[in-house]
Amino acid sequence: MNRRLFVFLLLVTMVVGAAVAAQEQDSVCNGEQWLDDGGKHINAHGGGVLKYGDTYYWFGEHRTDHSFVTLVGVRCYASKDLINWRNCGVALSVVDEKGHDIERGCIIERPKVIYNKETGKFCMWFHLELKGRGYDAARYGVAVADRPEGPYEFLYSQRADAGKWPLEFGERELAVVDTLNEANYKKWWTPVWRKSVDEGLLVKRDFDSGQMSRDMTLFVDDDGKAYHIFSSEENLTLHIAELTDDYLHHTGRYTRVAPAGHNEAPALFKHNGTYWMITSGCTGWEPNEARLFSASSIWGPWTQHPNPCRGPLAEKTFGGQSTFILKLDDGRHIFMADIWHPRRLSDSRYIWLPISFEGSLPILQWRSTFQPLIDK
């Protein structure tokens, strides 16, 4: 084939392959690859959606094909419709500083972003574990911006809580805390053991240093207040923390959900004054079935419920694992999950599907389509 020939017809093929990339989508297609306006796949893991004024933000993990760390940062997409996005960038970058909390090899997990009226920031709460160490740092991270897309300033990491007892542990429960010693533990997983971490012998081992921080997600509440769910005490425990009026630190005050129940991926949503919490069992990137629970007041008594997903797969929460949960201007509410694709993260997919309710129940029906702002 003549040369100029062969060039012309790439270039061809190149703009015809763009211009179908940049067509608009009418619904997202689950489990499918979801396309940016570039016509590339969406590289926005384990994230969360924000809703600033007209357009929704969705920030989430750049993940890269042959590495488990992180290499790049936290990706921002925009959208007006949540079907067709728009590439922002990288909203918060690694650094290339040897020793920084964020340092290039780092790993950032579940990036949210929620917006503090009063002081007119973007608020940006991840998951970190520092470069090098495997998971054992086991922090939270914060980050700022003046725009919703950023760029974001890193602030600082650290554990959650130290030196603060759960509200629940009054007298009595910390008069048994005090007779826990790690060193009578040998075995873990034993029933004697799961025991005493519900009673909070990891609480304890953790108290001076702070509360293990993983898995994450945040949630505001109709009162404005802000409150950092995660996952705690090994990934045995989830924490529920209240956030200062600025969002941009713990206040002290935080509760247990589910002790020693092995829980993470923690996504919550309020509906008629209950407040509704998904979660999935710990079995790494495998998928598992889901958890729901609930409560009357966001500091508990939580109670858990059946399975709330229906359809195939439905026992593997359809191949995925929960992320997120966005509200709706007309209160309706979406889930969000990752389907994780260990030998190529960035390929890894979404699945957002409508929460319905089946009696008093909040239910997840599978659907293959789905239009956010249309279908309910």
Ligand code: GAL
Given for the second form:
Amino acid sequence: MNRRLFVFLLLVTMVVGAAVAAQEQDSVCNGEQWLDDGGKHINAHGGGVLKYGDTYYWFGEHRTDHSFVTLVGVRCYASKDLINWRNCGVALSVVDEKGHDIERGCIIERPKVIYNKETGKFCMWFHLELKGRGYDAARYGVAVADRPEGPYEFLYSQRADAGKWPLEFGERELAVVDTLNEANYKKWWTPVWRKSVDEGLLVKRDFDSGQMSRDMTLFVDDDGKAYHIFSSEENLTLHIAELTDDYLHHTGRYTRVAPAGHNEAPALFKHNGTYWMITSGCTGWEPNEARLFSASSIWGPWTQHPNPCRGPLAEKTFGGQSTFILKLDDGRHIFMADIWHPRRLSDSRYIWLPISFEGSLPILQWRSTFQPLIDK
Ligand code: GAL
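Let's compare: the form predicted alone is above, so bring in the form predicted together with the ligand.
Following is the full complex, with the preceding chain placed first.
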């Protein structure tokens, strides 16, 4: 091929490529590839969305093709219509320093960002597993930035609420905890074992070193108080922990939800004064039936309701697993979930659905396409 023809063909390819990449989409297509402004499938799994000014920022796990560990970090995308997303790059980057908490090869999951009006800082919390230790570390990590898209500065990681009992543990509960001993329960899932977990067997085990902290979300209440909601106690019990006013630490006040209920992937919203939480069961990357809880105070008591999903594969959360619930300015809420593809995690897909109400209970009605700011 002569040189001129080659250059001409190259230019044509580039122009056509850019046109395809920049093509505007008019709806969210659930379960399909979701292309960013560069024409690449959005890589923001287990994520959450923050609105700042007139822009939505989507943060999530950057997943690679052939690995379960984190090789890049947390990605950020920006959008004004919740459909077309601009790739803002890596918001929090793993580091190459040996032994660092977020050393390349650690596992960073389910990052969420909230904005603190008092300090003007963007605060990112995530589930962190240390490099080479599988899922044993069970920590949360915190990072902070001056701009929504970052770069985020890593602050610290640790287990939760060391040396603190949950709020509901009074004298009577503590007297029971005092009698519990893990060595007495060789077998899990028996009724006596379940009862002892409910009574605080594992809270006691981890009292000094801190409570385990895995799948997580953040929730900011109307009064500006923020909470970290996470799977603790070997993923058996959810904890809701209050954050300090700067959103960078726990205050030490926390409550337990559904002890021994085996919940993961918590996502929270508030509607007409009621707190609602959607979770999954614990089956790894495999989908299972969503669970729904409600409470009139964030501190509980929390009540469980039937599966909120309606439509094909409703008994498997439509093939997905909850990650976040986004509140829109008009008070409506959007449920976000991940369809995990463990053979190639980077190709995991997304489900976004509006939350509607059936009587007094929220429901998720399946739809294959969705215009988040328009569809009711
Ligand atoms: C899921 C969890 C994900 C990830 C995965 C690893 O249950 O929700 O965030 O941790 O297990 O197997």
